[in-house]
Protein chains: 2
Amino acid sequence: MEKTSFSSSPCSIARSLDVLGDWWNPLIIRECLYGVHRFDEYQKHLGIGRNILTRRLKQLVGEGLLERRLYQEKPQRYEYHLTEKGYDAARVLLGFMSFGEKWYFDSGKDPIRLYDRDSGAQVVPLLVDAATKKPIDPQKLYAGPGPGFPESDVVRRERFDEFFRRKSEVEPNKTT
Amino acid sequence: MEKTSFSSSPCSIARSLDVLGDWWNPLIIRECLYGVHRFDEYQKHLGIGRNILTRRLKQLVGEGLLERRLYQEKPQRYEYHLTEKGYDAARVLLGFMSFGEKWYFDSGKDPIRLYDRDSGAQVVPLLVDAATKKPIDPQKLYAGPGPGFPESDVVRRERFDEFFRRKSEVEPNKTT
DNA sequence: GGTATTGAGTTTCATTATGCAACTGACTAT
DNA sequence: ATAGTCAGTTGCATAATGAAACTCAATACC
């Protein structure tokens, strides 16, 4: 397998996939969000092999999404809790939820619902543009290099068709 | 490996992971979103093995996220395009982007930016509650069974600690 | 006409990760 | 003294991956 690490890729998606692009890690984070924190509970709820659970937990702790918390001294026992980064990863899971609900369950028959801890009101995640607060339609997007895009990476620039086409309409003299 | 399919799990996250819980599928969808549609282009951009690219494309077409489009008759040649479902999956990718940008790149140095096709304005994805339009804080959420949750699945109900605790505060007579 | 190139895949094979089951070690409850 | 809980390890068969070479079919070059 050799797992092809994307940790050096200049793409936020690829970077995230290093820790979230797998079957178990998101599910472990989900359980944590639902209030599961101990080894055997993860194992039972997920049906994951104990060996790979060990590995996944180590990875998630190593990546800073979970923290190990000693909850008992006598035989040392640890719980796993979400860090701030872990909670941010959970936000990605909400994306999975919305997608899954729409495409795999009849509408109105969603298996799980989310509520606000303060108000108790149901929470329905929606992806919007931060500025206009309007829902995002991926079909109406195009991508371009940002400030952190490596100048050197000429090959990958090929992808940003639309960006450069539009740019050259604005500055027709500069031919990239 | 035996890939443990979650297709029957009563969880939207698990269901989504069947097709998105992998390193390549999200990246293929990303490329598609950036305007890449042909076999050799995927292979070059992603550095993915041609054999597994074949399998992934088949899976994505089979799952209905991509559609094969004949673009040349003589030697039959196909392009892969996002379906509506595929574009919805792309919405999940935006979640990955936000996460990756925040945790793996200095702020203001995001490698890739998104723009609106109509207005040309930059688009910044943000997860909000559909009703209140306020940003979602995963720390302030708790989960409970929805209308589609299988009554039979008593084991998994254990997870919804907070939900049942709160419920019994409201209806203290009914002890679940 | 013969050779090279492109596009889209297969095939083969060594390397890794996974799932399963059994085992260890430290303690606790009966 | 025996059974049970919790958190892992260890060992092994099996399945997925990555890399490179190979197959077709057709067009482009000379």
Second form
Amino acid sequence: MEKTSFSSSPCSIARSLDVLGDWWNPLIIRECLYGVHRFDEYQKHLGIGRNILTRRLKQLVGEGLLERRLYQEKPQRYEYHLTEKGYDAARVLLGFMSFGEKWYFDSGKDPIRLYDRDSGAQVVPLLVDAATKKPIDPQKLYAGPGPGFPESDVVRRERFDEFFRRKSEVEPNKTT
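Same protein, different form: I have the form predicted in complex with a further copy of the same chain, so give me the form predicted alone.
All you get below is the one chain by itself.
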């Protein structure tokens, strides 16, 4: 069965799923975040087949989430390290971690904890708004079209009804 590509979708979540939607890719990124960098180490920690791991590493390098670094000349062997884009993907995985700890492990029984390299203090991931620095409550969100949403005004209004309804309440005399 061929995987559907979301590469042209007008949705950031869908496009991200093209890379992060395969269950091995997030686990490879997780391992890299935890300090695993070599092929055999990935295989050991993940129990993944060589052929699958080879394909996923190639994809993650091609997508710019990982970079290969030569660590042995003969035979040539590489380590895989997160790029800036890879660290941004890791932020998404930290959200998965928080969700998993809350809903799939008993309180205080979290299997892995994160620590700040500078202070040594335990870190608990939390998604916050960039402007206010306050935690985001998904129940208080609604969506609206961004500048990259390509559909007609009719489709935009249908898709983002609440956005346009709220906008017309604030600006009742505007016709956009």
